[in-house]
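In the block that follows, a single chain appears as structure tokens, in the form predicted on its own.
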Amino acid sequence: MATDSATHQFPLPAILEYPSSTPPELITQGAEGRLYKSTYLLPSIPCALKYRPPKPWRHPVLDARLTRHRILSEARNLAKCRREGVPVPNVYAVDESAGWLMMEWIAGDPVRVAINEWLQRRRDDERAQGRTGDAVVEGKGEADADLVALLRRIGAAVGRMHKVGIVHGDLTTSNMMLKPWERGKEPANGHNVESDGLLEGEIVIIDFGLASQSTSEEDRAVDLYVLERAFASTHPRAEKLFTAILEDAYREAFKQAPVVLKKLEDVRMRGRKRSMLG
């Protein structure tokens, strides 16, 4: 992938042009920013650099102020999560004036990719046995043990994040990574030792660009609702199983969960009304 400044609408951040840096690779590009893969200090330490380039349609002073606020907010939320043991990328460096945040590169696949591949394998197996391959995943029996274990880890990770007073704002299975286990650190509950490895790994929550510090039950419930709806649209065959296991694991990780889950029912009801009204 070409990475010199001429191929970009805006120049690269200066830090990515230092001779000691590995040539950056543009991973994703959105309306608000870009994500690059490069290295930190040594070629052997990969990193992710999130860059918010100037927005020409905004007043320069307002744009600079918004960029500084958003970069610092994301860095602070990540640092707080990290201190409290929530599985998120480590922050390496920040330059809010230049509009970038450098973080640990999380190896592995997005949870969305792993679940979809698992569901496809299950569909193929069912069709090989003469069935339609469209059966709802109920989480019963050894065949579903890997997915059940993964969903428990998702619920626990979200519960720990809410426990420390952070709401993510954009919880989806695309914003969670499956980081390969460190040797000897596999959990006893939420890890299937008999698995083929497809759904194995630590859940790491990423992309805190919309995150905020909040202890509001409403905010936490909306966070869960966003995750529920995103899961249902991306992995509809496992929707009912996800909801049941998410709530169970969330309760175990977060003692205020019953209040949040009660509020979640209200949020769901409002969501249904909006759907009915179009």
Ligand SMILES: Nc1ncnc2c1ncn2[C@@H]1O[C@H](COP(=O)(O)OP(=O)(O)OP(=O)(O)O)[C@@H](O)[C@H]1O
Contents of the next structure:
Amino acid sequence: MATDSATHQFPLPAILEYPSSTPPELITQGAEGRLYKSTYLLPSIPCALKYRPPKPWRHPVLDARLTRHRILSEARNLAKCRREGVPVPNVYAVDESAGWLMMEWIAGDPVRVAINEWLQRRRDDERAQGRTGDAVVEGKGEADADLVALLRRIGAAVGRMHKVGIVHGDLTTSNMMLKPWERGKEPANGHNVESDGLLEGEIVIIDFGLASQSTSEEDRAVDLYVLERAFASTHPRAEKLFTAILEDAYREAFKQAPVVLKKLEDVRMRGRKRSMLG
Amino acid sequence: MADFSILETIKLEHVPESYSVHVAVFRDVENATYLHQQLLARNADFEYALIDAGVITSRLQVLSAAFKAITVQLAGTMKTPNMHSELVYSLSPTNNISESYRRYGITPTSRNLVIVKIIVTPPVPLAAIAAPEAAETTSAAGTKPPLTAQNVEKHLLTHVQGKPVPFTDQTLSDLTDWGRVRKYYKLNGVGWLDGIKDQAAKNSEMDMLVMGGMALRGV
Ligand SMILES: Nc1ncnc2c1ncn2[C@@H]1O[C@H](COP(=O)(O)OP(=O)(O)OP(=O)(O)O)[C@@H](O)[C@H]1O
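Shown: the form predicted on its own; wanted: the form predicted in complex with the ligand:
Complete assembly follows, chain above in first position.
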């Protein structure tokens, strides 16, 4: 099994060495950390374990301090979001000295994957009708209703996170999951029973590894800008629509949003200047 | 005899094979004062996590506390005399140990109890146990009947004057005192909870916040 070899390539954190009903599965291996899928307490409860292994190239005392700090800061920011009603994984357990954080496993696909599938299906449909299939997604009509609704949910989720005083630091459509609706949570009128369901689900923001507590308009605007750039590069056909809907939903989320959106224009301007120079 | 096992045995994920967790729930307990006294007297025969069921929202909350107590013991960073007191302390979202005993542990006025016993087989060598106070509580081992689930159950049935009920989310939620839970886990200020109309969904969200609070204790 691929996951087996992946798992055994690196030493597991001690906690995952203890027996479990299914072996931990290595999901991603980044520069700073690894993410495993495993189980918490019972075989029926999946969890995500983020592990930051010791870095041999760093001074051990400094390394330990940095790791503790990062794990704790991620755990605190997740917990704060959760308490304040921002949809994020719940924190199950933390061992900052051992360098890990265990949290709720979020079912479903990253938003990036869902949008790409949706765009692909749209392209196939257009081609079937004899068109080129690279038309800009304008957000008009029934055909785009699901995407518009999803983008509104993204804007609302980001707005809520900013409202409670957290900036994410690495907002992308890969760091948002589209979690299948739980009973009673689906919006009463916001979803379309006729649709293919590709874009149905609750937005859950993940990866708070670079998050911090801030209420600065500049920090918030940079968060939005990073998301906007990430979106434009992964889903260029829907870029314009994204900006319009996101801003609209974000504006409704909290009082200072208009000021942040004003700031976002400055940030975009700086971004353009920088890319012209570079 | 009840048609369920009075003491449920649970093997937790990601703890050593040698650790097993055993849980019983008793309603309408008549002798809480006596049981409480055994803890105060550090009677080693009563080394249990005796939890006031009012502060318990779910099975998972209890198991989370057991998991934390075990991992802390393994890491050698216990802040209380033994794994069972550590389990009670693990229910608390704050660092105040004596307050955690008062709020989550048995008191003379407790009526309903969740009782947890963690059995380690073979027993952990004393040297591996970090907190020095732990030594005295286990030193009498050997003269006592072996620590098995069966003996624990027998001991509880002999000494707890109450009605055993199964360790299920249903029986636990019947015993939950949401007023205390909301106060201790600081859920009163959490306004969005009140927007959840479905009671089951709301309880499970509160349960998640309770577990999050426990996980974040002191950090
Ligand atoms: N709670 C979760 N539930 C389900 N999948 C998750 C969860 N957390 C992370 N993932 C998956 O694992 C991937 C990596 O997670 P994450 O982005 O948090 O780690 P990372 O990028 O290695 O961390 P960091 O950026 O903090 O170093 C995510 O893109 C997602 O697919």
